[in-house]
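One chain comes next, on its own, written out as structure tokens in the form predicted on its own.
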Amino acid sequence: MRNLISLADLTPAELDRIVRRAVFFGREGVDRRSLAGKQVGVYFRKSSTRTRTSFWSAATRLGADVITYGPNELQLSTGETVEDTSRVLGQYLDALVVRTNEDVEEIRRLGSSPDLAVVNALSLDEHPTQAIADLATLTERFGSLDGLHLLAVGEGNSSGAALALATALSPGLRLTLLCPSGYEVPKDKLDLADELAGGKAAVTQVTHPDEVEGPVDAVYTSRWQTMGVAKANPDWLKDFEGFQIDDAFLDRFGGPDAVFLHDLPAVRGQEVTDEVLDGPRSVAWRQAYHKMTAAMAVLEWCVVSPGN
């Protein structure tokens, strides 16, 4: 069993292959029941439309049977350990995708059994399926991520972070990200984008769109109250003019050929206008799709050996 906790413990090879893997699914579907006979159990503490429901249906399109939980059904929510929590499971489940929108510490220690592999769905400092899912979406838009320049727009969240580890596992891909001052992506998960890139990580951040130097083929953005939660300042839309993705935005940044990425759920008329978002020029459709060829990936992944 391996898990998937964050991106940071994926090689380049490996990320490679799970990305490749989503893009084949996306492209032939499921050719062979791969997870036929093992038990995925999908644990979300917080809200989920796409995540939740992709990850169900990756598992059992591969032949797996699910069991979901939800924030207070399992014991952890009367004082179990998570410890003893992932020790019984592993005697239950062969995978375990979670989702808390907390310290990823959390997932990893639920990730301490050898028996059960673990899915980060969303924690609070990264969302390292979005990320693949991302990648698949890029890859087969433009066949490969060698020479492509990405900009993602708006907070620097959980989304983000992934997209920068992404990034610097992935030699060839650019990725600026372009987020109000006050809400960038933690320099720590700059530092490790670097760190896991040998120093050489192609991942830039600025504060105001006149610092970003175009073309782009992608523009990304996510939704400026990341899963919903409100923020502090009641005044804080004032930090995001003229950060939303119109028409003109698309044109200022984006080359002939630039697409339109989004990891939903979206805001309309906030982040992002109805025009680009259902215009010609976005893939987010695509890319919610390939949550579940992401899923897919994933879960054969972490629990199917190599070569099997």
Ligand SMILES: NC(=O)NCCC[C@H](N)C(=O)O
Second form
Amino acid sequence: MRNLISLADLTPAELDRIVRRAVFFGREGVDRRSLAGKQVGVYFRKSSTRTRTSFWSAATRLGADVITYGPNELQLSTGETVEDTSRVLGQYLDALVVRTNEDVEEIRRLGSSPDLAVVNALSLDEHPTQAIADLATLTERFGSLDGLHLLAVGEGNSSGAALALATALSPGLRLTLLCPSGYEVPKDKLDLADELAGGKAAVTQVTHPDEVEGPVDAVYTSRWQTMGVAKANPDWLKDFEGFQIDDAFLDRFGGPDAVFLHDLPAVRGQEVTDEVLDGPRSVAWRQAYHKMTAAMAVLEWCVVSPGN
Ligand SMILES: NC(=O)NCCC[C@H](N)C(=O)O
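Could you please show the structure of the form predicted in complex with this ligand, as a counterpart to the form predicted on its own just displayed?
First the chain shown before, then all remaining chains and molecules of the complex.
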């Protein structure tokens, strides 16, 4: 059993293997039995459309049985400790997939039982399985991550932080984060990315579009209002002027084969226009599909770890 709580816990080879496995599922089909007889819990304390359903579907397609818990269904909500919860659930389950409003360190406590593999399906500060789906989408599209330049635009949220760590672990991939001033990916995550890459992560953060050094192969955005993160400034939308991805933005930074990614859900007409999200350069819907192949790859890696 092993946890997948932060990408920072992985080696470059491990991340590469999980991403390749997700691409493999996308190519060869998603009905496998490698988790037959296993039990997977899915515990979501926040809203979810893609991640919860894709993990459930992934576990079922791999042959596991699934039990799901809403925000108030475990005794955690009546005061049982996280460690006691982990110790008990580890006797029934092989894996627990968790989405919470806490940070990575809180999920680590839930992963304290050696008998339970805990998967971070979004914490306040990192969204590792999203980044795995994102890298699988890019690998499938371009054949390799080597030499790609990804531009991630908008609020520097958990998806942006995960992309920074994933980039640090993916030699040849370059990431530019374009976040309005005051909404950047936190410095501790960028420092961690640097540390992972031996002091030279190919990650740059800028706060104005004029500072982006293109061209880029992919433009990524995320909903500007991150779940559970209230903005101090009631006029915050003004801070995001010039950050909407429309065709002109894609033309300005992207080369002819550039693609558009979005972790979804989208607020159409805000961070992205319909023409881009539904247009020929969008791989956002395939990216959503890869949430499931990534979930399969992660569950296998955590619970059974087959060689391919
Ligand atoms: N694909 C997803 O997992 N979407 C959920 C929202 C992610 C976004 N980064 C947020 O926290 O608001």
